[in-house]
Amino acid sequence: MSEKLLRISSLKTYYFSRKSVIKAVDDVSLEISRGEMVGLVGESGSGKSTLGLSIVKLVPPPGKIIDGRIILDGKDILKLSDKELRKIRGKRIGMIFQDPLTCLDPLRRIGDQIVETILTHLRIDKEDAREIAMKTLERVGIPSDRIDNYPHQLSGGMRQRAMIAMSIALDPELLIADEPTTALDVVVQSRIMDLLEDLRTERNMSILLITHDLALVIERSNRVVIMYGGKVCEIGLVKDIAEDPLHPYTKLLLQSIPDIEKIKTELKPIPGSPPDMRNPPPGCRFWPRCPYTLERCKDTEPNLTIIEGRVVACHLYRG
């Protein structure tokens, strides 16, 4: 049995305003094993990015983690002090943010930004840190002579690689990749994913791949976590999810993936829109869009049920 690196239990992260509370992550539980790539999938607004930020306690205000546990190798991250957290961020947990152009400092060379990350955690001189930074850039496919470039001097794919280099410079045990291929062409996207896969196999690194692209997750991940409206709908192995999805939302997501091998493919969009998280529907949050809605779906929230090693939250499988 694979060793569990990260265990998230009953996590609740809410955003507070004067008029409402947005339950972005509402009672979410999941696990990630060492050396495993887990795909976290859902439409925009499902709570994926907030979950990723919660793991490293970087939820921006007015967001707040109000309950739950995040256990990294036996330690509860939510109980650590700011000083202890700084030792974990970058060293044990790396994070690739959605937009590298906004996350990289435009006024500083990319090498200086990577060196700063290294010096924060290692007691070495600046020259040694720069050497590590150059090797890390080469590792992600950026020539070492680009170390003194500014972010605007790099292409979109190279900026993404620079962000990855900053995230993996210290060989973290867990890498959180939030939409690492957004706005990149398919060739660059494939290279980025090949790079992440190489890191996973070479370093036994665990990766949480956050994306709205279920096809990408099926191609690259070991397991899939489906989120909708701040909650987990289904968790299972990629093969099981792809061949026999249980939750109606998962089924509709799969039906919306175009098949390039067919000359004429009828796209089947999911009807309706994601819920307004300021005022989500009672009961199951997916029932207004679900083709299998039962009466109890409209007023009773489904519990997570284990079915043949898979986890699903749906009244169709109650009992």
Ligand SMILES: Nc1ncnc2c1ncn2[C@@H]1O[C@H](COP(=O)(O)OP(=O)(O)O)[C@@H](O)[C@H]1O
Given for the second form:
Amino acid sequence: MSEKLLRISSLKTYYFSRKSVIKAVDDVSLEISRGEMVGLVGESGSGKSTLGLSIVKLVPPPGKIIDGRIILDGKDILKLSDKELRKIRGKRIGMIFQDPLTCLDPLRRIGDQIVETILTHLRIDKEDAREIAMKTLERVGIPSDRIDNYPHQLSGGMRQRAMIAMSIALDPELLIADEPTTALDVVVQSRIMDLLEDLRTERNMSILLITHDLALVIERSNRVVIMYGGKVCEIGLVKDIAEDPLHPYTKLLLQSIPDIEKIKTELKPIPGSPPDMRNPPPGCRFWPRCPYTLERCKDTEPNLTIIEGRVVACHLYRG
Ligand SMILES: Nc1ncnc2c1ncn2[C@@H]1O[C@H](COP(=O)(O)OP(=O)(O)O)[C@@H](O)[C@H]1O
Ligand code: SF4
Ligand SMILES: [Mg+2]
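If the one shown is the form predicted on its own, what is the structure of the form predicted together with the ligand?
Below is the whole assembly, all chains and molecules, this chain first.
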């Protein structure tokens, strides 16, 4: 599982307005191996979606990738032409979003939409593309006779599956799934996660699972990347993070997960609120909420450090 498919290094993606700069992704580095599911976790506004969009170079204005490298299988995505990028999107990298209606056209049959995606990338005739579309629908658990349905004729869970079908029809090596189950009930959520898991094991697909739900990631992923205020605070194997979190923010996130084993389940929200990204605190962005704040946390940013194979950015630890 160790062959690296994606390497992101020192990525900076900022949103510019006349009055301020939001450093939504600020010097982020991470790697994803082939066949690995990596969970990207953080509260709302921490820069997760911006990171996902950066990988396919689809950050909307006023956002801009200003520095860094995104290497897919040896090639720097940020150096590709628009034409080369279009070849990669959908074909080598698939994307699914929280709201299927952001990529399903409500006025067109789902089959036609999947066929169109296939035909943009493969030189095959329409009948063969329709064949692939039907197979893909079956693969995500939608009966193929639903191929001529419009999105509104499908349930929420089915629509989500249709969108997944669209993004995996061409067997991408990397799937970016941004809050793919947040809007769905627990049962449907679990089925969709099973489907992603099957894709990972059967197709050796790499998956970046973007979510605010650390419990989901612990249950389903191989590795976890924790983000706070545009920065990575900790990266680790699920087992290490769940059993022995290092970063204070990771600790608090874990404590906020209700313990289903115990009868008294109590969701402990993390005190305070996420930083104002137009004007984040100096030093460590987490210090105003951190129970362990040291003097130097307030003016000196902690760097990502490797200790005993673990990666963490916090002044409590020294490499
Ligand atoms: N289109 C945009 N224009 C300006 N600011 C944006 C835009 N999209 C996101 N942001 C800002 O970037 C930061 C990160 O947002 P986002 O990547 O959506 O975080 P997450 O997905 O973790 O909730 C937030 O402060 C958000 O307000
Ligand atoms: S660097 Fe300081 S403020 Fe930031 S998480 Fe570590 S101890 Fe807390
Ligand atoms: Mg988001």
